[in-house]
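Just the one chain here, the form predicted on its own, laid out as structure tokens.
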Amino acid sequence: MSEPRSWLFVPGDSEKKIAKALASEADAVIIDLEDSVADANKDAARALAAETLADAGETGPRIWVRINPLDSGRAEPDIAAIAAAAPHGVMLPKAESGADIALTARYIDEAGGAEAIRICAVATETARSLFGLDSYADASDRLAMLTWGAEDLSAALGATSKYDISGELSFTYRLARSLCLAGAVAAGVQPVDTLYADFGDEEGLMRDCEAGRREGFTGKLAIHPAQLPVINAAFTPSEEELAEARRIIAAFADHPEAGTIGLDGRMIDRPHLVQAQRTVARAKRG
């Protein structure tokens, strides 16, 4: 089954809002227990993820859940909700490093979950978070994706703002960025850039589709349905960027022995290679 390029979040206490969410062209829903949800409405919640999750027929979107933080005192109680329902995967914040994961997982097998349940680490929500970005390959065969966000960092570190003075991010979120890219990679998950907040600007949307597209990232996750058909169009390759790539899968192919190919003028080696393959896995969205 291939990657999702569209993760959308939508509020777990909201059936009118969970149904829109999985009406919509999101590859993944994910169902939110945490940071949408007041503390009042934390048991209603779960009980509707729960209740989503066993009407849910086998086609649409995957279905994720946003649990709370281990520390809350509210995730293993989440899972247990949830585990015999089946959701696709569960999405941990504020990890801080893969014995969090290896933790989730023993929750999941403790609630009778499926083999097939999945986890995505929220990995640089904490100051501590950026020093275990290395510590996920192994952790446990149910990660499949890492992402970051900037918001819960900035608040624990406590920054007056995440933004340089020219509106940009500035070098700490920068860098959280990047270490989540690198440690996904490391660790042989999926890597989903942050979100978009304005969703009512497309044009930017698109612009930081594409940055993360270049650097490495294959999804993003979104805030609103608006948001969608940008991110599905970013995160597929063009019919342009197919051709090319099949045209070096099938020069070495036909040169399996060679390190380099001459192709158009230049040469191409095994990088190029494996870049073309992924590229042409990533069109395959099952």
The other form holds:
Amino acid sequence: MSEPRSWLFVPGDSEKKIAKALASEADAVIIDLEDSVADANKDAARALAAETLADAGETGPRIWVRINPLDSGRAEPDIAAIAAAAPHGVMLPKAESGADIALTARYIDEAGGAEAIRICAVATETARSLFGLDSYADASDRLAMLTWGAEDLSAALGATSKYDISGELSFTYRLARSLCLAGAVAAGVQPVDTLYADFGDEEGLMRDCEAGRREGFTGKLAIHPAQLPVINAAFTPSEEELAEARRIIAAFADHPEAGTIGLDGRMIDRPHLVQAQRTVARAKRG
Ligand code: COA
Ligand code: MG
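Please supply the coordinates for the form predicted in complex with coenzyme A (COA), as a counterpart to the form predicted on its own shown previously.
Okay, now the whole complex, with that chain kicking things off.
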């Protein structure tokens, strides 16, 4: 499977939801040990995550674990508890720079974690994090994805709301989103859009997916199984898009010497070819 389209969060202390998540159509499941788990349940969640990984078969969604932040005192023991059970990867919340990824990678190494274990990061949750988004390239070969979040950032900044007076996401959060996108692409890893909290609003989710996809995000976080069909559909190229991409690739293949080509009365050049190749690659899932 190529890059996951849907990344479903599931609270790490809920055996029932974990079972449901693993049986869902999520491309990736993120067992959460952080914000969705109360302090009193942290140890139980860690143990349940390790147990779930140990019991997991070869099929089904990839399993990631969101550990607690590096400054919580829990990150290293979280990793130590799960590394041997071979998660697909570890998600680091409140990441501020590539150095945080390097440290996470070191904890995985020290826990005897396999080379295959990936890292992804929520990279816009603190004030400092916004200044670190160009530091992820070369942080670690394990880094596979960057995503962003508005809730923790707004709390960190002292905002009373992440929305402006007209109801749109305020500039600060749109900036965070764009920096995440560019930071991920600059680092050569998957850019994944943040979650849409109103899980009953399918129309709104559809619009949000479409907006993210247009900008370059190739997947989206989810918090509820009902969001998965919408996200998976939105981040799968349509038949028309695929046909168009194949035509562009064929046109360049027919004219290997050409830098630019006319197709249906419009100019097509190299960036269109790159985009078309990406579309075809994204369609090759499964
Ligand atoms: N993963 C797996 N199953 C889930 C789920 C999830 N993220 N969210 C809901 N479900 C299950 C419920 O357990 C319920 O199962 P049931 O029909 O067998 O009882 C079913 O889907 C319908 O759930 P619903 O009643 O609509 O939602 P809820 O009120 O039980 O839960 C949330 C709402 C937000 C608490 C829940 O969706 C959730 O826990 N989401 C993930 C939160 C999280 O991990 N946050 C951290 C990242 S921000
Ligand atoms: Mg959070």
